[in-house]
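Encoded as structure tokens, the following chain is the form predicted on its own, with no partner shown.
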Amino acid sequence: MALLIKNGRIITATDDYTADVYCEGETITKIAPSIDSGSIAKGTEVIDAAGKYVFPGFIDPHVHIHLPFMGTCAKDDHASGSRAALAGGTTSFIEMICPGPKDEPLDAFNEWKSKAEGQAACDFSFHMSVVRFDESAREQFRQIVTIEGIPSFKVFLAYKGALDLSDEDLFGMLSLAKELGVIVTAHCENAEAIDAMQKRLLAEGKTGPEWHEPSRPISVEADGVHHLATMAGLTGAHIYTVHTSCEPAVRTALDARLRGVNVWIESVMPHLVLDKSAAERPNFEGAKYVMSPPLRGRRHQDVLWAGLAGRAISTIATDHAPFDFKGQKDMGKGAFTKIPNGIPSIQDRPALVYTHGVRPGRIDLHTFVDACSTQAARIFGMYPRKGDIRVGADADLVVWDPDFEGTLSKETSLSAVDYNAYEGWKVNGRASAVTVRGEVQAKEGKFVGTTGRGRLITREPTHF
């Protein structure tokens, strides 16, 4: 069915104008000041967006849906996770494939892909984690990039003995990435330092979730960024620091950029609006807010918002990793190191950024679109199919009601997890209609679309 969105104020990363948008055959086919409904296909669905914004569909470049972790598995599947994403206005996401060091990379890719196909209601792609780098793995990574269309890797400078790479393998992986035009997304910490800190804290009887942040202080994250940037400078690889949480880590990345390192910086929703006091809540309630890198002191939020406003920080993701408070997070009651990490945010990201970023003037509407959509599309090889409103682009659109006022809660969340980290928070603004390739998939915070309609986004390497 064709779709016509009339009278909306179109906002992209660069433009602001009022026009009608006509979509047919899954793409945007016409944009004009006024499109007469009599000139369009019979049966066209018409949405009146008067008084509302029209944004390109939001893209979350860092999510976990299928995630085996610490002996359990994240609660969302692609059906629930994509419905939650769409209800908030996210029309595409990139999921981290996280195999174990003994797993075959191609087997892992096929496993993650099979979990999404036929289940996801929004479009999806993947970052391929590199947790081993022998000759067999290298050849499989080549195939994943060149045949499967996944030109982004993920590497961990954390989780000693589980996911981290030796420096020799890190150097080799970055060299391969440069050869293939792949961008390397990286969890930047210092695995050795964290391991030592955690052992010391636990030996001192400091076992609660409030000790998670002291075991991974800001200096450890900044050190990880510096180490990765050094290796990237030596190899020429392009890198992207995920969930960058604090001023020293941001400054270290920017210093590397000034030295000529090709580095992009990601912030995530929890670090922008939550601080470390959340993980210090009594009666183990703080476990809901354990993630890595941890929530930081409130002063770091100002740095992140300022970095976004100046476009020094490129993207706002979520690092969505949904583990139940009861039955999963409580596995760590005897030791904070056993708490599954993650603060679910996939549905609430756009409303929280709009409420805490746009409304108080920390960022403008263009930056909102750029950080939540366009930059992810550009960096990860989806632009201009995704991340913009232009003729020929996929008809992924968000009609946004700036006058909506509501409250976030578990009751209105479509994620399968048993809590909402932002329970009771007031928000301004909401996606009133959300389309994926021209089909309305969500309205007024509710999923109204087709489960399984989501499609794998294959991408071309661009980071040579």
The other form holds:
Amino acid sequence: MALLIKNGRIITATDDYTADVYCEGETITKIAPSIDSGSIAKGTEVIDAAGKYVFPGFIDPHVHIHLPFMGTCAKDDHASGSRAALAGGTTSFIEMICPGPKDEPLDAFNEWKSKAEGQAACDFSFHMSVVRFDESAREQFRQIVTIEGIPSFKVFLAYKGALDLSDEDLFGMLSLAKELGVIVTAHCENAEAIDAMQKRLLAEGKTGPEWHEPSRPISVEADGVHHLATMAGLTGAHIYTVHTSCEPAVRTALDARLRGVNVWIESVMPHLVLDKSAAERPNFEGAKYVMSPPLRGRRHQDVLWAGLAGRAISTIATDHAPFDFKGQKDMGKGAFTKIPNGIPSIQDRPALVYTHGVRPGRIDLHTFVDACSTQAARIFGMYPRKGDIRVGADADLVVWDPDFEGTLSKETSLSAVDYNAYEGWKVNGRASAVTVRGEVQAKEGKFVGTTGRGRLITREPTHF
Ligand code: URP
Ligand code: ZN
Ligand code: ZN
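Other form of same protein, the form predicted together with ligand URP, not the form predicted on its own:
To see the whole picture, the full complex is given below, headed by that same chain.
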């Protein structure tokens, strides 16, 4: 079936023009000022995008769907998570594979893949977490990169005793990444310092969610970035700091960049619009806002937006990690260290960035597209198949209604989690039509597509 999007204002990371976009099968086959309906296949679906923007499908480069973590398991499956993503305008995501330290990496890869295939409605890929690095694991990572098409690793410099690596293993893993052309995405915090701080705070009777931020202050995150960058400098590996939350962490990464380290910086939705006062809400409601690195003081938001505007920060992801308030977050009622970490945002990212970034002029439309789509495609080896509007690219498109005014809520959220961190927030702009490889999957905030149609995006290593 063919699709014609007429009269839209096409916005890419670099271009802005009005044109018609014609898609046949799964790809964009023609872009022209005016495509006559007489010249296209019979039965073509036509969407009138007059007065609307047409963006490349948004890409979320950091989500958790299947996530066994902190004694429980995140709430979405690939059906609910991908439907929520699509309703907001996200057409592809990259999920973190997070096995336990005793698991075989290939088994984990197959487990995560089997959870997504036949369930996801949008396209997906994976970052492979390295939580052990013995000889057998090393060989499996080679296979995951070269045979399975997953050329990005994830490493945790946090979660002591659960997911963190020794320095010897970190060095070995970064050396392998350099050899294979793999980019290493990294959660940067000093795990030992956090462990000590947590013990001290709990011993002082400071047990509520409001103590989560003081247990892992900005200096602890900057220290993690510095440590990773030092090891990357020694090995030549390319690195990507996920959910970078604060000025010292951003500055530390930029300092490393000036020393010649190949480092990219990711920001995530919660850090851009929420601040640490959310975790201080009474009646344990603050637990909804516990994530790591924690929400920070408001001034750090200005640094993140400015970093995006100047393209020092490359991407806006979500770090979607959905744990119910009732039955999961409340596992930490006696100790904030037991609150499952994560703030869900998979559906709301495009509208939040448009409302809080584009509308007030913090970033322009091109930066919006670049940070929410194109950079993820470029950095993670999907460009130009994804992340752009051009002939030959996958027909992943978002027709965006800039005049829409709405309210975010649990009611309209398609994620399975029992709360919306942005409940009651007013937003401007909405994806009025969302296509994945030429088929409309969402309309006006509702999923209208086919669950299970999503496909694994295999990728080539590019970070040599
Ligand atoms: O709090 C977070 N970020 N939860 C998900 C796991 C991680 O660290 O990315
Ligand atoms: Zn993390
Ligand atoms: Zn994460």
